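Only one chain is included here, represented as structure tokens and corresponding to the form predicted alone.
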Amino acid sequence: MIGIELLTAEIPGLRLPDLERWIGNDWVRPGHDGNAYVFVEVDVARIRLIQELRDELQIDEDALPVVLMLLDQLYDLRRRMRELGTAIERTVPDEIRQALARDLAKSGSG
């Protein structure tokens, strides 16, 4: 964890007044030691996603909601796939994945 100076000092061309919006907004959720924010690894590359989505693809921040929405909803869903994807391999018999993974494979080639 690192508070919001080292933060502001690590990545390049962040200010804070640009962090703390983003903090209003929602778009970053730090954790809080007493008064202080407190950043995590998952915050800090939330925060150079936004950075980089702003400054280099130049998406306006009026945008940046639907944007960050759509990659969170992106996220989950490949994370539950890869849950379903573990279940799978805990719970079911070898024939039917492989008979899954020729329908997949075959699903996805037309």
Second form
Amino acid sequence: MIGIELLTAEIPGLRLPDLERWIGNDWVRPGHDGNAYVFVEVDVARIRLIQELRDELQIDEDALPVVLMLLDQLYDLRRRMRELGTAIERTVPDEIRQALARDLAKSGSG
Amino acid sequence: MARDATPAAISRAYRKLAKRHHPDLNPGNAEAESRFKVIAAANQLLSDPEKRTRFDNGEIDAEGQERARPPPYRDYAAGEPGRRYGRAAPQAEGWSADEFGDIFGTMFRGDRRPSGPQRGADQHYTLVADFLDAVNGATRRLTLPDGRTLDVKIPVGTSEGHILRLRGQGGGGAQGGSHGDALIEIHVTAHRFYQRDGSDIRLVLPVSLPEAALGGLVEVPTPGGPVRMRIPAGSDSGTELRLRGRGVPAHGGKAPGDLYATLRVTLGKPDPGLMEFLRHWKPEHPADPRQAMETDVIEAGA
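The structure above corresponds to the form predicted alone; please provide the structure of the form predicted in complex with the partner chain.
In what comes next, the whole complex appears, and the chain from above leads the way.
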């Protein structure tokens, strides 16, 4: 967990007004410690991602929310799939898991 | 990339490749990550004129300039920390059965089985039954939309809206599952003069003036056939007489119902002899049948 000073040191080229705007747009959702923002690793990585999308891939800020929304849905789904996988591992007997795997392999190729 | 590529061309080419191979846009694809590292390193290298010269001269290799990339967003996003950027509110919540129903169908709903033999669907039909068939029971043939015929046994004492279940006569099952059932809803038609009241049956029984006044045996139609009933002398119109056990026959552990006949005295065509008699008739106990209804009467026409 880091404050805003460490964050700007860690991400070269990050401008504070940009960050404030991204937080205002709800693209970045830091925690709070009194009046100060605190950032955890996922926030830092996300800020870096937004920066890369904008500066390196030249996705302008008008288009960014669409990209972020789709990404959030993608990761949501992946998290759910992971939960499903864990639940299957925990609860489903081996032979059914194997049958499931065979069936999925079939539907993937067909 | 050509040896004489301009910086603008290099950066265009980089963007094109990066958009395809950025690891955060390709979660779960390990190849994208390593490809992107190469692309990013190459970009860094080629964007620096001095290094580019050295690379072109074979002095340094492409990987040599790769600076350690911090962990990509995807390392967090699909895990627990990524929840705060999920669609829903950041707080953790479990699965609900409705969730992802569009992907997983009904497999998480209730007690449905996810696989294996599935029983065929129940199919619904309606059958209109005659009043007396519903009282006495009958067998009727039902032709189904698919051309099959079913002999439907209407049990004794079937009431309106009753649903008969014919096991195994519904839709076919899947993967060796059994057939569904045919569910047949019975609608009972009204009768000309009988009315059902549970197990009892009611009817209005017209009687003649002499039958009502003098009493006697009259024949009453019942669902089980005509039955002779004694009418007491001096029975008024509206008198209710009961024929025990002549309603709906015993069924399903229920005792037979009764038949209630409500008398309705009918005069028929005017009879000169009767009219002559009534003109001279002096009742022994004159009575006003509307006495109980009397209020402060305003004489009509007064």
